[in-house]
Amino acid sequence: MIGSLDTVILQQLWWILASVVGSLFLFLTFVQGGQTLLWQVAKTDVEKNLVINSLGRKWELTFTTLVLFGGALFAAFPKFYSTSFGGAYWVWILILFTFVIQAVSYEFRKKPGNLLGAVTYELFLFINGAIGILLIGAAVGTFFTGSNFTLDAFNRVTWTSPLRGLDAVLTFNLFHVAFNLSMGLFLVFNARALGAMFLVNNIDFAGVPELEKRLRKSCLQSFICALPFLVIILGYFMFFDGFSFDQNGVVSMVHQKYFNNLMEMPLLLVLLLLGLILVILGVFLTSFKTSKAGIWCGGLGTILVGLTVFFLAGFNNTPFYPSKADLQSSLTIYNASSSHFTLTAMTYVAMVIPLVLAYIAHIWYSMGKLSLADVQDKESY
């Protein structure tokens, strides 16, 4: 049945699957967001231990999902992988570095006699949550603003900027810098709001009621900080030119391309509005009510917004990785994909994804809430 699917259908299917994994990663960045809140909300060592151990139980999920997202892109769209990871390597090296120091921090922060001290590892966690997510957001921003590369007839990539991906935030085009940085900063502050929602849900605050109050307050503060960057992102989608290709694969600039995508694919407009409403509801439940369910509303809303962003970038004759140096080198889900055989084989493998998700959900719920007694364990982070 799957083997009989047309190549175009498989290409679209795999962009949807990659988008789902990428959007799930955006939800799981509540771990990184929570790490940036540590010094703001935790005033004692006990409160620090509660925050770090609550997040430490979930940090592998974020990293694993990021690797899965990269793996899906590598297998389904290898030309993108070789172009971006082979050309814009400085930004990806820095992102990877922030995740390496995150893993090191959870492993060694409480080790007796560690050379750097607990504060240094807490700083590493902050760097991962702030710089790492900022750079990931800027990289996603280049799906809309474009990158500085060309491809020759043999698909060999030439990067026309010595910054090797860091030009996403250091280019002289102020509009592109504003958008890419806004995408990154929005993800940072949204992750902080999600982190506060998660910690409110996951920690038993018996004995530390002030920690809960500070977390609920920080959720609202982070959301308010995210709003200006959301306005910039939506404004860019509404008014600025975007990349498009015709039936012959010729790429050109089109006025208000991404706004046109929203209008021509009304389901995306529904997903965007519903996602934003759910995020707002999550903030409301966490900051103005005593509910602990905000993370589920905010998390689902983040996933829906993420799906909207990825679908805007890849569907409706839109290059998902445009080239500013040479429009015709731009990558689409059609010219960057694997062969029909590879996509088919991968689709069969992808059928086990629901089982993996079910296992993750089982582990999530089996861990339960974190209490003061749990952080007194010698094996705590």
The other form holds:
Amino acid sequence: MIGSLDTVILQQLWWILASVVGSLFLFLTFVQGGQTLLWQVAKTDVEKNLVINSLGRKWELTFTTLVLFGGALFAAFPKFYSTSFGGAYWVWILILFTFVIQAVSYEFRKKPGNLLGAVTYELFLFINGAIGILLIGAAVGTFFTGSNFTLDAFNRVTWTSPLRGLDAVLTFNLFHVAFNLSMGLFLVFNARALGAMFLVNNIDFAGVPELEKRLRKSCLQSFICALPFLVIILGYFMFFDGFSFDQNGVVSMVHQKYFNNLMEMPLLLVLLLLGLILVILGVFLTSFKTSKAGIWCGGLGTILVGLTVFFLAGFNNTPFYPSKADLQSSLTIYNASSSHFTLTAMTYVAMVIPLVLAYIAHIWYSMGKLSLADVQDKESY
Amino acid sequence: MDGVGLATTVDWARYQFALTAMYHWIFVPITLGLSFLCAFFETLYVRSGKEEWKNTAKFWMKLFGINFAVGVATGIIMEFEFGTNWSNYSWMVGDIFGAPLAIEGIVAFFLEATFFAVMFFGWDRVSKGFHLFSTWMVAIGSNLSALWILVANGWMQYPAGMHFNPETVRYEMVNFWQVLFSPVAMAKFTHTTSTSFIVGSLFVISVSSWYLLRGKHKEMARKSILVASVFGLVATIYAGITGDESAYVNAKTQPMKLAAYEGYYKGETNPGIIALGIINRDKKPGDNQAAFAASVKIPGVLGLMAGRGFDKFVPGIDDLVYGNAEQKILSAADKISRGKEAIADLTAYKEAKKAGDEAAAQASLAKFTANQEFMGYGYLQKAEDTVPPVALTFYSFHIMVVLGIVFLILFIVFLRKAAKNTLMGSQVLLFVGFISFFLAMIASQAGWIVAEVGRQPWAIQDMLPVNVATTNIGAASVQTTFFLFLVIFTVLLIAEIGIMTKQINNGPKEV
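The form predicted together with the partner chain is what I need now, so please give it after the form predicted alone.
Let us now look at the entire complex, which starts with that chain.
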């Protein structure tokens, strides 16, 4: 059934699937956002334990979604995987490093004999939340500003900047730096706003009313910090050139390419506006009301904004991983994908995703809220 | 990049992969085995309703959780290392290799990650039955993830279900089921999981023996040993069968690996096996020196193991390197020269295509197709490059097998003594039990050395040697990240051991 679909359809389907996983990851970065809020919102040990244990029951979901995002890109767009991971070496290594130190921090933080002390593990969580997300944002930024690589006839990558990926934020093109950094910082502050929304939703504040107040306040603060970066991102889309390819696959620079994409794919404009409105609604519910539902609006909004970003980068004759060193080496969803057979096989496998989402949702629901009693339990983080 | 630079990059990339894989493999086999043991303990609790089983389950789960965290931390590097350090590999075989990694994420990691939270924090939040179900899901999820990554590894050892596409210059999947159910993948999965159950069981026996030596938590320790030795005994028998199967598929698919771990140079019909031996370090392929300085040989067994019969010819290292006309084995030199022709024809094909000369392109393609199966050999310099390090492979293999036999005996003795409740009088046995986990770790790591060092110089058997699989990057970057991971993983390991020791000292909650 799926095997009879055109390769082009499967390539587009897999760009959509990868974008969904990537956008779900952006929603789940509430864990990383929460980690950066820890020292700011939690003033006592009890409050800290509440925040850590609340995030600690979810961190693996985020982590696994990131791993799946990598795996899905490997399976569906292996040329992207080999080009970007092998080429933009240092960006990815540093991102991975922040996730390695995150993975042990919840389990190790409070346990006796942990060698480094609780504060170090809290610092690890902060680094993961701040640097890790910043670099992921900057890496996504290069989907729009381009990277420095060439591919030979055998598709072997040569990175033309010695900075191996760190050229995303260390280059003489200040507009590119501003855009890539803004992507990173927007994600960091959005993750913080989401983190506050999630914690407000997940913690039972009986006995710790101050924590709730601080969280609700920090949600608004984080969102306000994110705004200037959002403006820069949208401004870049409006006024700068983007990468485009024609029907022969020849890549060229086109003025206002990403703005044009928005206009030519009005659905994306709807997704973007709806997403932003939902995020604002999430902040409003969390910071100006007593509602606990902010995370659902903010989360869905983030997913919609994320989808817009990935679709803008990959659809409408746009190379999603462009090269500024050699335009014709740029990767499109059509020249970077797996074979028809592999995409078909993977599509069958992807049919279990609704089941996976269903049991995740069921368990999220059945694990309920986190109260003071939970963190006094010896089993807690 | 010059030849020297490339060699250094591939060396560091290999060191880094070995480092991260070996660190990862400290934690993974414990997870694979202990997850099932936790499920057994909890099942006993749910069926008997006895609090002591619940406390036993909770105690082992605590150790499981600490171990699991480091397993996750060291695991994420492995997935992305294929891209960062082995970028050309990722392109050449990503169409096949990426799929099992993605499937691992979809079907296994989420099971583990989601039900892990219930297993640890759900005791009072969900029903008894659902909690037990969650614990089982964590065990099944962990082992499912092993299935997919071992399918991927098995495919590297025996690339099935694919063809080479000259248009895209890469290997592409043509049959998913051949990839999944390849005999090598199945042998890898069954042998790796069964031996990991041994590691998990010996972890439980080791900690429990230590309690008994100190006279602490006696009842929990005895019951834990009872369950672990039953599980370990069954796993050891199964590991023996799957180990034998692994050797048999090696003979068919990777004869050089088999010859290396047996230290077997001159092919014979119905050859014997070296049970124990000291390698002659001066021995080179093709010379007339003895392979061993000293050895104990059992006649006929290698022929039986590799050929499932007493009249089969089993090729040795010399036959595989220099060819054997009588047995119709091509020499490595021939394969290399045909491989070089294949690469030249493929390049000519690409150039003709680019120039728009369709006739020349088709002519080159036809020549390429004739030699295509040897393309990987075209990247090697000389015939002897096809031989993996023999001594390391041989010793690792024999250490693994000998320890496997020791474990079999150990499980039988522990089972008897635990069942009769006479463990307390056996100080020597308890001491051996205590160190058995460390021996299991050695055996398990040695197994991977056999599998991975034994298939050198190939990243993908016969298709892609490691020196062309790497990323085009300076050695300094890979060297730097090697030390970065060495430091962080070592720190994490020390912290883990510190925490484990404290938790073991604290012991389980007494009823």
